[in-house]
Amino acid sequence: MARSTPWRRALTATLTAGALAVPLAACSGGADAPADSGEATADAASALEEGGEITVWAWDPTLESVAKDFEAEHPNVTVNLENVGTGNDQYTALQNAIAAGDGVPDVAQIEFYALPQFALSDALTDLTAYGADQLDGTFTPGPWGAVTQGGGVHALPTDSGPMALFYNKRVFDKYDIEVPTTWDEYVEAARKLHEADPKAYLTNDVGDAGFTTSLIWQAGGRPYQVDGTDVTIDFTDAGSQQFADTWQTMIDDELVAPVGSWSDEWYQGLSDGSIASLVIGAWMRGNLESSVPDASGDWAVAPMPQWEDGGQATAENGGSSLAVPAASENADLAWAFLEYATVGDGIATRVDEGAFPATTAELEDPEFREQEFEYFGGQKVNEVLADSASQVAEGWQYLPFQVYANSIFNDTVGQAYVSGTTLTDGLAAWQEQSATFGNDQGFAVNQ
């Protein structure tokens, strides 16, 4: 996830209905089948001494300078790097280079939750033919888990997203709020400060697709089963509705600011303290440094509030990945081009950029944990964030439309924000739009 704000606007989709349909039509055998193009002679090493061109489509800067320095290592490689649009404007100009079967990029930067959608149509190489399989433990297992679902790897993680506590340490201090250890205690501390400041609030929300799944999933919820093109969305289980049940106390209470992220009101609030804390990805850490200057020295970063008393469970939010299109004319210079970008020399490029990493040699690396941030009060704030990365629980998947499923939400969740209706009403509403979506498309959805 991460050090500009173009970066993470992605996760709140804004996808119109039916723009990213999947093409069921174009699975040769299901999420178990290679693409035809992970076949290919995998021979990196021969690519790169040939030489060539790829074209890459990325909104991640610190490509930028990966790119330069592959380039530098290898003069006979040009790297044709294009930001065609962030998210899902990307994932839509994807898709239907894929659909025309012209302009597919050599290489694409796909979000985790968006990554299935790609990987069931067989529109992604199986990087297991370049021995991707063999880097199980290279990474963190929310990223790892991620990229393999479904029998292949279909990419390799950029960056990630573990959640942890961002909260303004002098406001805290001036309310005198403690920090709180479980989401029972945060509900509290959002009523005490607003309570002594009613123009002050924990935290924002307006209803975000990310959010919600990501505290689902750190609830233990999993209202997302699939396998193959068989799918199960139940929000009914425990996980779900004990978000729903804590979450609408906020929302009935007023202890949420009614303001939306990376909007300009936001960004103030940040800044002036009317809001003092997120719940949010690591990458948020670089996103402070840089939008909110003026607030230097008042933020801290604290493990993610847990669901009960004694918890470690974290949950991703946000993370991209590198994947090479199956349509790429040039797979295994765009693969020498990806491993370097995610598992060689780029790593370290980019995380001195901004980035946070998804490989656990540098999220262990001492002099990445122990290394001291100003704008936190000289706090080692990656200490916190590692940690949180190797706490992320297992087993969580994203709908092989999950892009669609995100752009109804504010149709569906979000209107408990807004309405009289409720956030289980709402789940239970999204639910019944994705399931009647993936069914038009050719999923067998149950509920």
The other form holds:
Amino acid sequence: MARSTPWRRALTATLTAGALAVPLAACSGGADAPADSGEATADAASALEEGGEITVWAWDPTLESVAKDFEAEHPNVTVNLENVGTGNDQYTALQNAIAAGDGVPDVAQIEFYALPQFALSDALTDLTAYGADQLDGTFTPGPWGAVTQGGGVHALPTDSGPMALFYNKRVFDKYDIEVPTTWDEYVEAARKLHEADPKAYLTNDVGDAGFTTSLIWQAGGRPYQVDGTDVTIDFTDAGSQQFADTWQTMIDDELVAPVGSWSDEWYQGLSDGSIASLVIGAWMRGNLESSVPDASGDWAVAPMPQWEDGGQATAENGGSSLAVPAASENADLAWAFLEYATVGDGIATRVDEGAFPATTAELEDPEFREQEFEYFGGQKVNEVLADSASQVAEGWQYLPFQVYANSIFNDTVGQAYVSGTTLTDGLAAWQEQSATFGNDQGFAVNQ
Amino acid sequence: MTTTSPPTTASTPTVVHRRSRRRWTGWMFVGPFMAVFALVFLAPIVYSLYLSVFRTQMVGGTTFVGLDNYARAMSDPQFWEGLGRVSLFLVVQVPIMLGIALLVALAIDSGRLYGKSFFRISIFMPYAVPAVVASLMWGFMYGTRFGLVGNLNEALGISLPDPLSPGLVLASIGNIVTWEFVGYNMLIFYAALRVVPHSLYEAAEIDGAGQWRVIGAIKLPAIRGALVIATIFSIIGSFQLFNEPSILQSLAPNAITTAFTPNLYAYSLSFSGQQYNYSATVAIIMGLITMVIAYVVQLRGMRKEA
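Got the form predicted on its own; any chance of the form predicted in complex with the partner chain too?
Time for the whole complex; same chain goes first.
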């Protein structure tokens, strides 16, 4: 599964339960979203004045400071920040609360890939009513495309994961490996490293839906086409095939470490150099700093390897947003918080704490771009990452049931990693099982 | 009927009145129990049955579909594969586990073992370890890179097969379950053996029977009830296999699919797929299959005993 936030693993230990026991604020507040944005802002302002309580479901730790600052600025407002689980666990809780119509939070963190699922069932407030549609251009194209998929603005991006090549410079130098600029070079680098040191691998992979879809995205594949409830899934397009061919070589020649991401082995490998690179979302910067402290000074960042010589396309890997569930009883107040956290002063707080922003202003800010990271040997890492954010290929769509599709990725595509099945066969099986699920759910998939 | 009731037929109304009063008094006594029973035992089953005849779609909402979900389960290869897997698990793992448990119980009961309380406690100990912890522990040992298996490979320069590969993962799970439950079953057998009257052993000794003969002719027949019970528990446990594969899934995501066991399948259906209706159907069918098999085993076990 795509893990969008660096702190996810650290958090699993501190998850709090009791999702359904959330005490909902009994305070009043204009629940109906006004049609006109000026009016909405006025309503949000009066809601802030009047005060009240909102419940926020999120696992992003930087939101803690944001909530505190927000409360300090608006003394009448109380923000109950609750961590009801990370990723899928939270979506399950949210889905249940929405189905029950009770205990629904006012603001919920939702990763981009899961957003269409909630948006489609009208479970989220369309933020156009608050003038969110005018924020086009505030965010980089990847995240903005994700929150506006299918029309309307379903959420506002909090962080993004434009991809880049994180590599262990010490290992690369030791074995005289050049930083690969294309995927073909990447495969050769993997071969060279593994031959030089049979215990070392250029990267790890045991089958990860987020990684696979992101690479297909970069290669120009658009396997998912969604138009309302008409859905097409096609993993036979050129981009998907290009990915499958290249990555099949990596698997066949045993050039990927059979280590699952986020496992203890994974962190150990990143630390001791036996996993020498990762092509992954920009949020990995903060994760390396905090979770792999021993390798400080070893790592560096380079642009994502390309499918064609001289290409510039990148893709997003993970990334989250904040949304206002339609069942929120404090939508105006919720919007005020959302605005503060995603386009207001909250951004600076979050960037300070290590989040990778999704807003163009921050990404273009010279101070942000030119920050030197001691962990990365003084490299201006943000420059590479911010450039990647502006080069994300457009037109990617996720399925309105991507959460389920990702959950069966290892049943299908994952088989290519442990048996004689090829990636192409695995993708075909994934396509078929996803389509079956979609049709069972009332969509018209590949019909 | 009571002898005090009037012989005349004219008193019928009184009888009816008395009967109804009697009935209500009875209900007052069993009422609290019945209420809790209905709420705790019947309601979940009824609710599952109710869920299983509907279908909720992301597009289109909820519709009544009758037995469609059951028909779908009948022809669902993932469900039957999972069932086949736990059945294989049942016929291989349960005899091994019960065999070891019986052997240990007989050894401890024989009185020839030095330090038998120590063995009894240490063999029972794994049962006190929560299944989740046990699976995690074994999962680390199974690791071929940093785990015990990996260490062995490195120290001895050998290449042991990966216990978490698709071909071996079921056996690895069987190993964990055996480790966990040998002690529990041993205790059931041992408790049954303790109540066998010693006079029988003395009589056998006088007749010149050896230990093996005593085991075959006295001990095993005496604990047949315990054997049947342990077998039924194990059958239910096998069909409900969930904790161990669910925990190991994060270590071997490609080997343990989302439909690895029927329980895991039901779980994935409802928690990743929001298919509560079909999930309830799978749960009900599994419940029925388990009941039927457990009942057949019980019938067989009891018939022999009679």
